[in-house]
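Here you get one chain, nothing else, as C-alpha cells; it is the form predicted alone.
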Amino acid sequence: MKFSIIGAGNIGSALAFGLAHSGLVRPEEICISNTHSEKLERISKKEPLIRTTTDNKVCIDGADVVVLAVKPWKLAPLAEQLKEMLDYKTQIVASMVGGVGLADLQTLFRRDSDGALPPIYYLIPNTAIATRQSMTFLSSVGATKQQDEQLLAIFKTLGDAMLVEERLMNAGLVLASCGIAYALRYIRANTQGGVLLGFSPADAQRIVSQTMKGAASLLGIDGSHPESEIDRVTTPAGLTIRGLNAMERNGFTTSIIEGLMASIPSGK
C-alpha cells in the first residue's frame, strides 16, 4: 500500500518515520510534500528512501493513501485543491486534522462535477508513532471492510489502534494524543523527585522511564488491572502506601481527571 502524506510537521514526519519502519510499508513507497523545503531535508537526511516534494499532484501520484496532516486552518484551500486531482475509486482520503469529523471531511471532499466521494478515514494517532509506539484511533465513512482491516493492520505496527465510531474520537485525542504530554510531564515530575532523592537528572529520568515501562508491560499479562499490579508492592503499613495516599491527598486522581475533562474540544 503506497502512502501520500500531505505536511511535513511534526506528526506528519513521525508518520513518515513509523511507516518507512513498520516492515508493511516500503520507504520508497511513501511520498511527502510540503510547501517549504527546509523541513522535506531533515525528513531526507534521516530516511533518504522516503519521497519528498513540494508538488502535491507529484505525491498523490500513484497512491493508495492520501494522508492530510495539515494545520486546521489549510485544510479547505488544501481540499479544494486535491479533489480535482484524486481517483476517488482507487485512492482513501485519511486526515490526521483534529477536531475535523468525518461530516465535514466529506463536505470539503464532495467533488462539484459529480457530488462523488472517497473512502475517508479520520486519524488521531500520537507523536510516539515516530517509534512506533502511537496508540492511533481510526473512524471511516463510505470505505470496505476490506479497508478498514488494511488500515487498522498498518497502524496496529505502529504501536496499537483501534478502528472506533467517531462520537469516541474526541476522547481517543485525549487520552492519547494529549496523554502523551501528560504523561511526559508525570515523567518528569517523577524525575524532579528522584533529584531531590539524590540521583543526578540523567539517571532519575532513566530510572523514571524504565519503571514507566516497566509498568506497562505488566498490564499485559493475562490482562492484568492496575489495582492488582499496585497490591503486589504494597504491603500493610508499608512505604507505598504511605506515598500513594499522600499523592490521594494532594489531588493526584482527581487533577488527572480533570486535566482530562478540561481538553475535550469545545463544544463536542
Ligand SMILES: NC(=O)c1ccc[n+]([C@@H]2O[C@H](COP(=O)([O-])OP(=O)(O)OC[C@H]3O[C@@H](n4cnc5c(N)ncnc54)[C@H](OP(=O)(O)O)[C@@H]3O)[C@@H](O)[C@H]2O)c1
The other form holds:
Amino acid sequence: MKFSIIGAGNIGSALAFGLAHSGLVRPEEICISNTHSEKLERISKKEPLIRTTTDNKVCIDGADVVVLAVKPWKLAPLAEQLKEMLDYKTQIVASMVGGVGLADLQTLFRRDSDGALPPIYYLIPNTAIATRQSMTFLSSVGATKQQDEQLLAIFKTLGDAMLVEERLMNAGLVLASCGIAYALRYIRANTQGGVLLGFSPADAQRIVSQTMKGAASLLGIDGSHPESEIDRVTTPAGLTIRGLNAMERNGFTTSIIEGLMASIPSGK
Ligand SMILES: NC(=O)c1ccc[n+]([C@@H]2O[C@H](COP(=O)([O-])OP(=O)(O)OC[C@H]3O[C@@H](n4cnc5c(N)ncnc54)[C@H](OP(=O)(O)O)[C@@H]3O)[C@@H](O)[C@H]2O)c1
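Please give the corresponding structure for the form predicted in complex with the named molecule, as opposed to the form predicted alone shown earlier.
After this comes the whole thing, all chains and molecules, with the earlier chain placed first.
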C-alpha cells in the first residue's frame, strides 16, 4: 500500500518513520508533504528513501491511503483543497486529527460536484508510534472489510491496533493517548522514589523503565491477569503487600480511575 502523509509535524513524521520500518510498506512507497520545507529536510536526512514535497498534489498522486496529520483548525482548508484532487474510487482518506469524527470528515470531504465520498478512517495513534509501540484505534465509514483488514495489519506493525466502533474512540484516546502521559507520570513518581532509596536519577529511571516493560510483558504470557502476577510477588505478611496497602490507602486505584474519567471529552 502506498501512503501519502499530509503534515510533517510530530505525529506525521513519526508515522512516516514507523511505516518505513514496518516491513509492510517500503520507504519509497511513502510520501510526506508539509507547508514549509525545514521539517521535510530533517526527514530526508534521517530516512532518504521517504519521498518529501511541499506540494500536496504531488504527494497524493498514486497513493492508496492519504493520511491527514495537521492541526484541527487546518483541516477544513486542507479538505477543500484535496477533495477535488482525490480519486474516491481508489484512494482512502485517513485522518489522525484529534476530535474530528467520521460524520464531520464526511461533511468536509463530500464532493460538491456529485456528492461522492471516499472510504474514510478516523485514526487515533499515540506518540509511541515513533518507536513502533503505538496503541492505535481505527474507526471507518464507507470502507470495505478488506481495507479494514489491510490497514489494521499495517498499524499492528506499529505497535498494536484495534478497529472499534466510533463511540469508543474517545475512550481509546483517553486510555492510550492521554495514557502515555499517565504511564510516564507513574514512571516519574517511581523514579523519584528510587532516588530516595539511593539510586542516581539515571539509574532509577533505567530500573523503573525496565520494570514497567517487564510487568507489561508478563501480561502477554497466556493472557495472564494483573492480579495473578501481583499474587506471585506478594508473600503473605511480606514487603509487597505492605507497599500495596500504603499505596491504596493513599488512593492509588481511585485516583487513576478518576483521572481517566476526568479526561473524557465533555458531552461523550
Ligand atoms: N501529537 C500527538 O500526540 C497526537 C496523537 C494523535 C493525533 N494527533 C493529531 O495529529 C494532528 C497533528 O498533530 P502534531 O502534533 O503532529 O502537529 P504539528 O507538529 O503542528 O504538525 C502539523 C504539520 O502540518 C503541517 N501543515 C499544516 N497545514 C498543512 C497543509 N495544508 N499541507 C501540508 N502540511 C500542512 C504543518 O506545517 P508548518 O508547521 O510548516 O506550517 C505542521 O508541520 C493533530 O490534529 C492532532 O490532533 C496528535
